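Only one chain is included here, represented as structure tokens and corresponding to the form predicted on its own.
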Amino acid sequence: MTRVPIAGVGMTKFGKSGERTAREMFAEAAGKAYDDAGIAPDDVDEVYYGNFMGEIAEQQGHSGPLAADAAGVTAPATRIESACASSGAAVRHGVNRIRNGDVDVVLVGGAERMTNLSTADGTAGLAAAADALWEVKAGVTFPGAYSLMANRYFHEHGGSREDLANIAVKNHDNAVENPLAQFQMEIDVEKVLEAPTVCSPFGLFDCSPMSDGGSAALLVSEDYADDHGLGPEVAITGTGQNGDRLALQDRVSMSRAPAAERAAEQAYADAGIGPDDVDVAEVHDCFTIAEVLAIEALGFYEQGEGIKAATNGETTIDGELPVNLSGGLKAKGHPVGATGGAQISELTKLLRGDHVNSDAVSDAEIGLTHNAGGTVASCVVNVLEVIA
């Protein structure tokens, strides 16, 4: 295991902010970083840059460069795509190049606008993540796919509309102190389940939100670090990445995430730690039902178990284990190619101590990201540990 310091983090507000495009966004959350670590855009090597729905939203591909340009940086930059795990992917690229011992400072992160479309106009935008051929023309979309995995699920373990419930209750009761959260309100079990049907089991506040944002962070060499006396508290420790079928037909089973449990393993046995060793997690809640299949995929809790985890107060903020102390995506919000570089800028302040909520995980020592593309079609989980 080699650590990957993380010398600075930055992110926008998540929101609607659709008249903002996407470069204009990263180049805010990296500006953030660089005010963070104390580092200059000209002492960025590389640029890994995840964007989802470019193309789509604003009619622009090739946007690394772009977004390279924006952030003040003339290296070499590239646009990771893996939809909504695309900055997670941005940033095992960094670690990766750093480890090789390639460069010694790499900007990565992500941006994406979604606000400027209408609500069917996005909807058909990230269905674009799915089986275009087997699923989209069968009429799938996303609160579809993980309406079909959140049933199957209550059929073979068992499970209620109010245990997905808690996990929105909970997400939300997090963000309400979080400047950068989209949606800084309490709601209670109640409210969700009166809430407008989207797709059964699904409510509206079952679902994350169309999201405009950015996100970034400095990852540096250790050598870098001590020669510029950064002192940077948190590393990136271990990191992994899988994948499974893509379209969920295909799938052996719709109730599990094998591409999560793979890439948690290598995350794992990278960093010399197991799941008993993390102290806080910031995971891939895109709807309720997946964060279920994320602290079961992680190890947290055995198949069919992970279910009762909110409502029996073990992973809110006073549990055994905190999840997604940012809000998740359900709160913080989702702007899908910022994603992944949100939880790594959130899970440095909790480890750090200057987040909103590092008060809940003042002796935590380990955290951990998970990020999933689809219906956890690709998965990126990296390990961050306290290092000063």
Given for the second form:
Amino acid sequence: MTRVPIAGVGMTKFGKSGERTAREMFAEAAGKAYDDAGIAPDDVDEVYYGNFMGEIAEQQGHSGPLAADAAGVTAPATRIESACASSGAAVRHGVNRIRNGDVDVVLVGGAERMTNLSTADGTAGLAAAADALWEVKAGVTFPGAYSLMANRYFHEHGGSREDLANIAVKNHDNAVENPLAQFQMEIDVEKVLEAPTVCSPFGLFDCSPMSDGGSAALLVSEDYADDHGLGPEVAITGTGQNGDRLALQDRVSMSRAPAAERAAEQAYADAGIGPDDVDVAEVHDCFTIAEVLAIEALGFYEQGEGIKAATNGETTIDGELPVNLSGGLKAKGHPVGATGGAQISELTKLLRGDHVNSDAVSDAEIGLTHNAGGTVASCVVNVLEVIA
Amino acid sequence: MSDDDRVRDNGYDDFLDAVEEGEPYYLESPSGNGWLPPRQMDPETGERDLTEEPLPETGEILTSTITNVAGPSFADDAPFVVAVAQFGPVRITGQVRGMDHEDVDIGQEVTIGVGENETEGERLVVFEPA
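Structure of the form predicted in complex with the partner chain (previous: the form predicted on its own):
Next comes the full complex, this chain leading.
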């Protein structure tokens, strides 16, 4: 299929800045993307903006035009809401619009303000991505839902808390030098295992944090890039999205992510590649077990084998397939509506050579982003390739 | 807000009523797939002719977790155990009561009941050892 060049990317530093509004953070990210691309706001044809809990955190709905307004754009603007996959889906919409030939420049990304809420209220806000009748009324939180998946995974395939801890340690290691990451600090397995339990088997360090932040990317048609002499180095060459039953109890499996499997299959076919071609990946590690489910669903590992990937050093910075060189959601942070766009921003830089961890993947040609919503009832997979 | 004031959720509250009356049910499609209400269609097949079938008396825990950090609606309930249990062709999420949290395990046989959320007094699905 037609490749869609990424002309520019930008994101805020993720972290705890609860006084900043989502519109402000998206504007900052968009400003960086304009500067990176050399494109002015008045060239933007459409805006797709990811945001999940604006009504809960900011009493703000109808945030598509608000985001466009903040980014200096007067154009059709739509909010995309797919829980934590919101801006991954926004990116995919932008790709499809350009491929359709209807538009030349699309601003995509998202923002989320979360830390203005208490931990309890934020936990309740995130739970809105679960089934309100059959899960939330039973007391299911998101750490709880992923804990249910982790314990089922352990029952079926084995693995240990230490294996999960090695994922958290790896992703923290990757974030240490990343100035945009929320946690630029190393941790060790002992610290992970001794942290207070959130939901068994997860301790505090198995969970991504509450974060504030924004992300943006400017997607363009190849004709526009040529006509304006942009010379983008990276393009989206494949995209896939799929879904599943919203409630975990209604899935065919609680230890797999079939929506991610289907999304990956679509993205690989679209790009004309397979999992063995991927050199580097940014996956949705909202909880440590989520990285395991992701690398298995993406075809990097057989089911039941992904649990040992970090322990064996296969997905570390010097491993065969580095995963989450940005620090992932775990250490970079997870302002949910911004996460999918941030994956695009970080992976683009990794492939271009201007990310702090680019040296680890200096020969990489193909990268992949995996952005999941809920307990993977939504999943978007995008394939990025070096084109120059 | 008491249960008398709250607007009912069709399907969900009907199911809890049926559990309390000792006649729990699930919805079955012609293909034999089981679901909880409210359902107009089988999401796997698109079939619309769903019928109410009696829920098996016991189920088996497929997975569980002890939740220590809860949202405001369950603040006074924590810690509590959430589990997903298989009852015939349908899976149900609820809280496990009547046994030590640490003793809840996959494969445990349970019965279904209706309990109360300590924090807000709302009804919820609970499981107890069979």
